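Just one chain follows, in the form predicted alone, and it is written as structure tokens.
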Amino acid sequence: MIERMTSMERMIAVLTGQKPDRIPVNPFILGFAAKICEIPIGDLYANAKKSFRAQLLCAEMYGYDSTPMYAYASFGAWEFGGEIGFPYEPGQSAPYIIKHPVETPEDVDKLEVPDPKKAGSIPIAMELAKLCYENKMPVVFQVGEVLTTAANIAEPARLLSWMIRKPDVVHKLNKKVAEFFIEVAKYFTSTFGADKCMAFTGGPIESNKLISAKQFEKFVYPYMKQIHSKVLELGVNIILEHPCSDQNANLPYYVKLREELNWKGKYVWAFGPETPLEKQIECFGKYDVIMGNVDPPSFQFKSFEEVLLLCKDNIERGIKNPSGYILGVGCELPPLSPPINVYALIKAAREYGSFK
């Protein structure tokens, strides 16, 4: 086919509920762009300008249509005053916690909320924030969400048993993960204006392998309320939600959380592959988009022609969504996989979701 918007007018058109030539692309590519430009994952991470160079060169070499971003999913330990390392070894593929800032319930007590302009990684972030800014390219900032960052600060299986035996601390450790993340969106929202702005959060720690739907409503819903009414107040309109992993059991509450917040703004729902699309569509397809779910591991280990039938079938599933859809991964794309089998994404959206 012969695209007629950019990537730009393309992601726009979507968001605005307007029609585009064709369905947008968002991988989800994070380390495999380093991959792709022949730098280190670690600097990926540690360096910001690298980072926005490998980001932006491997979605003009494919043609997707996401834009550069900063993102990992162990945020919020070093950030709180603990220790990651970069990814530079083989084998590694994101930040990693060295150590946590958070180990008795003491600790928690005497955690102070840090400044987001000198906490951890947020000062990388900023500076490809900028990048993004200067480029004319929407500035995405993480928030969340609480109870994963909750557990990169205390330790996920000493957070898990918390949550059981001193439910109290952990209540009193989300509420300044909470107070963080708000301070978080102020301070990117004042220096680049809401409206240029998008709110990334998800997290894995709250999928329904590790915790029950009850305990989503009582140790996760409250704080992600708060928020996301919060960064909707501040002025962001688009929040990219990524319920990580098997979170089928707490979609109620995503669905009550948007009657709550009345439908404001424009959510892109970015569900595992274990949420089928229809049940996305069910759920939010009245007003909001829905970014399909390929099985992220089959970009490593499938063959091209597997993994171009996957994203048909994505494609002539997600496209019924009313609200618009967008072609994506289920999770962020594996860094190893096959530089031929990320080219299928592009390839379906071409040859399958074309509007005429």
Second form
Amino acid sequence: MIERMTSMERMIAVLTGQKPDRIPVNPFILGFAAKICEIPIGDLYANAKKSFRAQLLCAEMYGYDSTPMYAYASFGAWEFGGEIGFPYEPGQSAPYIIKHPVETPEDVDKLEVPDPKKAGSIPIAMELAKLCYENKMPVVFQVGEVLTTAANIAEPARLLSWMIRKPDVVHKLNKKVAEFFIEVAKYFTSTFGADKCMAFTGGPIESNKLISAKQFEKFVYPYMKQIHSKVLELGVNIILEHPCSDQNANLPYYVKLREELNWKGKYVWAFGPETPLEKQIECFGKYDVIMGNVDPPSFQFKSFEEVLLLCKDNIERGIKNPSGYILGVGCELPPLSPPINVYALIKAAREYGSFK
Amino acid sequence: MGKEEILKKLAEATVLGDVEMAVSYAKRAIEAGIDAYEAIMNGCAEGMRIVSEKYEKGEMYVPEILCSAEAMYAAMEILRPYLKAESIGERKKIVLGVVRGDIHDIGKNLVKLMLEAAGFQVIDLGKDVPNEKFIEMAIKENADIVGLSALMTTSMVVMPEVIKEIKKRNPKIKTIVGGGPLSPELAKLYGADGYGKDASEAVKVAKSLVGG
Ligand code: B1M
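Alternate state requested, the form predicted together with the partner chain (shown: the form predicted alone):
The next block holds the full complex; its first chain is the one shown before.
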């Protein structure tokens, strides 16, 4: 196919309910971009300029449509006073926590909501955001998920057992985390203007591999709603939500969130491969965009032909969403994937996802 | 209260994650003259077996399991001083950890818990463990088994190296791998002696390898 739109035009078309020339592709590439550009993965998280350049070049080389962003799953520990390490050693693929800032309930009492201008990785995220802004790309900032961030602050096992033994302490911590994310949202929107921003949120600790839907309702939902309401109120129109891993049991609460927010703004849902696209379309199809969820490990281990078939299948199912579909991967694309397999995404979008 | 009922209550306390109840029935077990080893195996470990089954069925989640673990360890603390040398025999030793570059340790901790409940002595190396550390500790501790956990396709690739080196240094040491992206086929390809899909399977495989 001959491409008639730029990546930006294509993304805007989908987000505003128009038909693009072909479905856009957002492959959730982070560490892989560093590999392709032959820089250490650590630089992707520790150095805004190198990160921006690697993400941009990788997107240009393949022709996919997402723009650089800064986010990682272990977020929160450093920002609230702990310590993280950047992935510079062989085998490491993302930032990791060295010291959790909270060890006791008393630490939660003492914990101060950090100033977003100085907190942990935010200055790096801000520097990368400025590069996006200068290059007329959307600015993406991270606003969750709350429980994952709280777990990164207090150590996951400790936080999870407090959910039963000391629920008040968890609520106290979640409140501070929510307050922090709202401050982050204010910082980014006041720097660039809300219309230039997109919020990104998502987290693995919310997964039903770890917590039940009832626990999600109690410990995640109220804070998620508080943050999302505020982000929308600040004027941000697009929220990219990534319920990581298996969150099928939490689905009713994500629907409830949209209902209670009167379907305000435009959400892009990026569920894990465990949640069938048909189910997502049934839940959100009337208003929101669905991002594809091709199985991430397949990119590392399957042949090009097999990956192409998986992408084709995802497109054929996702394209039925009345409010738009973006071809995507169900979580971060494994950095060790053979480069040719990433091309399968673009090839599939061009061959099976073009609109006349 | 009879022996069977005390053991049942001990298992129940473990499932409920009720520390006080677990301690109280561990004490009762001793007072009633129940062999400490039997109380651990048919009380605490039986409770953890039920917990593990409930997790697999989606009837219990990780927060509840962590409370069960607390109850089990509290009861074991009471019971351990009463263990007779002949009833435990020689405890099999397993060196366990999450491989380099990977900090996903919740699953590994559940495996540790189940192994301890089943009577293994676990030397926990934690997470993001360098290859050399596994090898060094396996030899130094004269381990019966080395257990490697990985949750990411990016991190599991170091496993064959570690397994090969351990086998080279001491071919008698058995190796078990597990974690989301692993499979029996991959375990075989990596040269491991066993694969555990979940924590209870890890225990079964460990027992079958060293007769623990
Ligand atoms: C020795 O013998 C044995 C035998 C059996 C063994 C065994 C050993 N080890 C485990 N088992 C087995 O028994 C256990 C009990 O039944 C089971 O253990 P499990 O661990 O499977 O089960 C636990 C009880 C519950 N499950 C879990 O605890 C894992 C859940 C998921 C959602 C997950 C979580 C929670 C986290 N994460 Co992340 N996370 C995911 C996970 C999704 C998934 N599908 O697994 C996964 C593993 N993460 C992923 C990613 C990409 C990442 N994560 C990251 C971070 C995190 C958190 C820190 C936020 C958190 C971990 C907290 C912690 N301390 O453990 C990052 C990496 C950090 C690092 N440096 O390691 C980051 C790279 C994201 C980023 N870019 O920042 C994905 C890996 C994809 C891949 N390439 O393979 C992922 C599969 C999510 C997804 N849907 O794609 C069995 O596997």
